[in-house]
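There is one chain below, alone, in structure tokens, taken in the form predicted on its own.
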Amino acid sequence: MKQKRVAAIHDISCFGKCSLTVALPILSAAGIEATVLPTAVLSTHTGGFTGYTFRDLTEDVRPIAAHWKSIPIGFDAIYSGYLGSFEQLALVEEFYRDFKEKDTLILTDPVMADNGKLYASFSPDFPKGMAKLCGKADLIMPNITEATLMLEEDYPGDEYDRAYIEKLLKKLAGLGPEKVVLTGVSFEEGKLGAASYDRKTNAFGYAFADKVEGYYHGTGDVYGSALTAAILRGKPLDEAIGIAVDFTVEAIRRTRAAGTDIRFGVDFEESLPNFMKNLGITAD
């Protein structure tokens, strides 16, 4: 079987497991070649750290893409995450257009907000630009905050039910993507997970696990990378969201038990064998 290749468009945080330092090992463990297009390099991620270094790589995106085009190489999927500016949104949309072939999947994680608030580095009109980019994707994976911002709706906090989530999923699909995964969904105390919607089949899916108290940095990237891997390994959407939930929660649980500083990211590495097993990957 020909190995699948993903173009992962994210920043690099040299310390604090997130973005590309998470996507690379997870995709690789799934037997997928990860080709990276870094949008910035930081000494650490920005959640809870101060004094970090930051180098913007916006000017490098187009030359890298042009070189890849000249080789040429193609991709089975394009997976984008945190984008720090309107210019990067435009460049990634251009990348989608230049590299999307008939069977290329575009997966977009609109990383920009959480807990009802837009990240401080973004202007209030940024979600509208991100919504436009999500309209070019085959699958998007926002959290509830990002979803409501892109749809220009009020954030519901914890006051929502299944009918609200399904309505939200359909509205997100109305932006353009065929498949939508909504993260951070909970209908009962102590349970947290994800919901999905496939516009083609009009089918909803849900996956939940026991909630682990605390906020752990980088878990969105862990989940998104695991979901991308499961989809590319041929798992149906409702099964893929469950595999990604189980993998992420297992990593959080292990990190909490170890008492690791939550800023440092989660111990997902030891969960990779179970993840591979759930994907159907076995040693020859």
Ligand code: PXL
Contents of the next structure:
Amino acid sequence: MKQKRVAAIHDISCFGKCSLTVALPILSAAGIEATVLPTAVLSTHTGGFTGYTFRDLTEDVRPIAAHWKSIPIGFDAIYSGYLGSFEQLALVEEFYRDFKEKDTLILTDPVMADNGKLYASFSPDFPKGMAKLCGKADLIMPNITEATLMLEEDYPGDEYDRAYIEKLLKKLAGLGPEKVVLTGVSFEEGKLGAASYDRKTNAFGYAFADKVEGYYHGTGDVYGSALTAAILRGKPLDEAIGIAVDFTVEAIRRTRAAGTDIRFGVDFEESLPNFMKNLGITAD
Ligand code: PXL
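Form predicted on its own done; form predicted together with this ligand now:
Below is the whole assembly, all chains and molecules, this chain first.
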């Protein structure tokens, strides 16, 4: 079987296990070639650290893409995450356009907010720009905060039901993508997971696991990378969201048991063998 190749467009937060430092190992474990387009290099991610370094690589995006075109190389998927400016949104949209072939899947994680709040580094009009980029994707994976910001709706907090989530999923599909995965969904105390919607089949899917207390940084990227891997391994959407939930929650549980600083990211590495098994990858 021909190996799948993904272009992963994220920053590199050197320490703290998010963005490219999690996308690379998770895609590799799934047998997928990860080609990386780093948008910035930071000494750590921005969640809870002060004094981090930040080198913007916006200027390098076009030349890197142009070199890849000249080889030429193509991609089975393009997976983008944290993007720091409107200029980067425009460059990534251009990259989607230039590298989208008939079977190229575009997966967009609109990383910009959580718990009802936009991350401090973004201006209030950023979600509008991100919504436009999501309109060019085949699959998007916002959390509820990002979803409501892109739709310019009020954040519901914990006050929502299944009907609300299904309406939200349909509205998100209305932005353009055929498939939507909504993360951080909970209908009962102690359970947390993801919901999905496929516009083509009009089917909803749900996957839940026991909730682990505490907010661990980088789990959105662990989830997004695992979801991307599962989809590219040919798993149907409703199964892929469950494989990614199980992988992420197992990593969070192990990290909590170890008492690790929540800023340091989760110990997903130990869960890779299980993840591979769930993807149907065996040693022989
Ligand atoms: O995990 C998403 C992410 C990626 N990259 C950087 C971040 C964050 C979240 O805060 O700060 C630089």
